[in-house]
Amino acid sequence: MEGAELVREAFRDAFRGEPELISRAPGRVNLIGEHTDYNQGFVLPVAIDRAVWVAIRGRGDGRARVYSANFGQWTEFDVDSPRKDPSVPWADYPKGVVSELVSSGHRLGGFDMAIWGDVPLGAGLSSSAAIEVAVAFGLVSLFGIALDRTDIALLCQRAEHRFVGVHCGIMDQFVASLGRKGRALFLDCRDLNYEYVPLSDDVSVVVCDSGVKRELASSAYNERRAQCEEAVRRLREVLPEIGALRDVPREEFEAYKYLLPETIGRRARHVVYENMRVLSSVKLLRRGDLEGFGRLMYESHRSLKEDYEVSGPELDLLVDLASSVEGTLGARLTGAGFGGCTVNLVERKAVRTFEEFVGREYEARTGIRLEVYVCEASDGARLEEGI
């Protein structure tokens, strides 16, 4: 059964009626450009063919009733004053979107909503942004609010900052809103200029879920962000014009890195060189140099492991196993790290061998059954037809 039908059934069971509309937003996997987005740098994600679906119907009062089919839980709140409830942490995401819409001056009525998705939770594929964007896309459609796709992405980012409490960059919400089938999205996270980069039909994007979950809000994510800001503050002593690490050229970083404490310097080095890797990746993909792009993926992982220190033994093992499969062009952790997934660029003819070998060896060495997702680049948020 398709996601739209599953969420429709969940809505019928929960609310004894039909939804007025169903919206969908995808998860994402970032091919390269990790921890660069909140440093106003460059990223290269793809929206994937796993998504969150939201079924909505308006109400005649100011109440919101929201049911999560994945968790089998309810939440209910006043649209004008959503509040956090630790017993239903998943509800922070729809509540945050509602809170941001209201605080931005948009008029919302009451609504009933059911949510269902097949984006793995806590795996680094941004189920949170998929929920936010699906909810926002559905609500602006239901209530006739004039926001374009970029506006929706920015609103959802603010919701995560202000309500959820995670100081994420813009990448996840942006690609969930603006992704395109068969394309990666090259995004400048400072000015939000973007372009679509074709992906070769000869390769598959294969995601391996390590089975190690992580909670961004309670992890070292915010600490890494603060360390990058400290690096900028110190480098401004000699580079007063910089606004973020994206403004620091490699040559000047190497000349002035002595100003940074050892740990801060390694964090900054990752971001400076990762931005360069993204820019190089776009050029390589445009001319079809998949092997060159794959090498940059391996370099990215090494930097995330050694300089940014957001990898772990399971993620490192997955990259090592992937690299030993003939037909794997590149592999790296994707997402914030501290668990979650790796992304692998694999020749289509080698995908089955990859799945079998990496899955078998990973389970033998860790005792964890590996989940492998062979992904297709997908479109961003949309309303489902036929509702």
The other form holds:
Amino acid sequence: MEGAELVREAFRDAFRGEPELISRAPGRVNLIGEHTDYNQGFVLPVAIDRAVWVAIRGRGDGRARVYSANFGQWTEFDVDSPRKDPSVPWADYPKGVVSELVSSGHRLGGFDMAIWGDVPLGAGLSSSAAIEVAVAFGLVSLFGIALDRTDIALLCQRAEHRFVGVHCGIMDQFVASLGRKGRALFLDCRDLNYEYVPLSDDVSVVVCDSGVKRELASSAYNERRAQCEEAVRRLREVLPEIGALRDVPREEFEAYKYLLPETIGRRARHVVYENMRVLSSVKLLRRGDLEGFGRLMYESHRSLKEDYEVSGPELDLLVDLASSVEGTLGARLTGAGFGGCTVNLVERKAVRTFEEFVGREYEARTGIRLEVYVCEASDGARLEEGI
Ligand code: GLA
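Form predicted together with ligand GLA, following the form predicted on its own:
Up next: the whole complex, starting with the chain shown before.
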């Protein structure tokens, strides 16, 4: 059954009657440009064909009742004062969005809402951004609030910062809002200008879920972010005009890296070179040079492993295994790291062999069953038709 139908049924069971609208926002996989977004740099994600659906109906009393069909749990709150409740952690996302809408001065009525999704949870495919954007898109449509897709992405990022407490960049919410079928989204995270880059039909974007979830991932993430800020502070002694690592060209980084303590220097090196890799990737993809792009994916992984230190044995193993399959052009960890998924660029004709070989070897060596998703690049948030 389609996601829209599943969420409609969940809504009927939970609230009786029909929703007024159903919105949908996708998960994402990032092709290249990792940990660059909060350094005001470049990213190249794809919205995938796994998504979160939200069914909503307004109510007159200023209360919000939200049901998660994935968790089989409820939460209820006043739209004017949502509060965190550790017994329903998933509810932080819809509550965070409501809280941001209200604090930005928008008038919200009460509502009943059911949520269902097939983005794997906690796997690094941005199920949280998908929830946020689907909820925001649905509420904005229901209450006639004038926000465009970029505004919605920014609002959802603020929800994540202020309500959830993760100081994420803009990539996930942006691509969940503005992704495009058959295209990757090349985004400048400073001015939010973007372009769509076509993906060749000869290759598939294959995601491998390592099955590893790290505790403390969000504190390690916030720590990386702080280290990048520290690098900028120190480099400003000689480069006073820089506002972020995005502004540091390779030559200047190489000339002044001696000013940085060892660890901070490696963090900064990753960001400086990763930004260059994104810019080169876009050129290579436009030229149809998939092999060249694949090589940059491997380089990105090495840099995330050695300099940024956000990989782990399982992700490294997945990249190694992938690279030994004929027809794999590139492989790297995707998303924040610390567990989660790898993204692989695989010639279409080799996908089957890839799935069989990597799945078998990974399970043999780790005891973990590998989930593999062959992804289609899809559209960002939308309202479902025909409701
Ligand atoms: C998480 C964050 C993004 C981005 C990536 C790393 O997915 O939500 O903003 O920083 O990690 O590239």
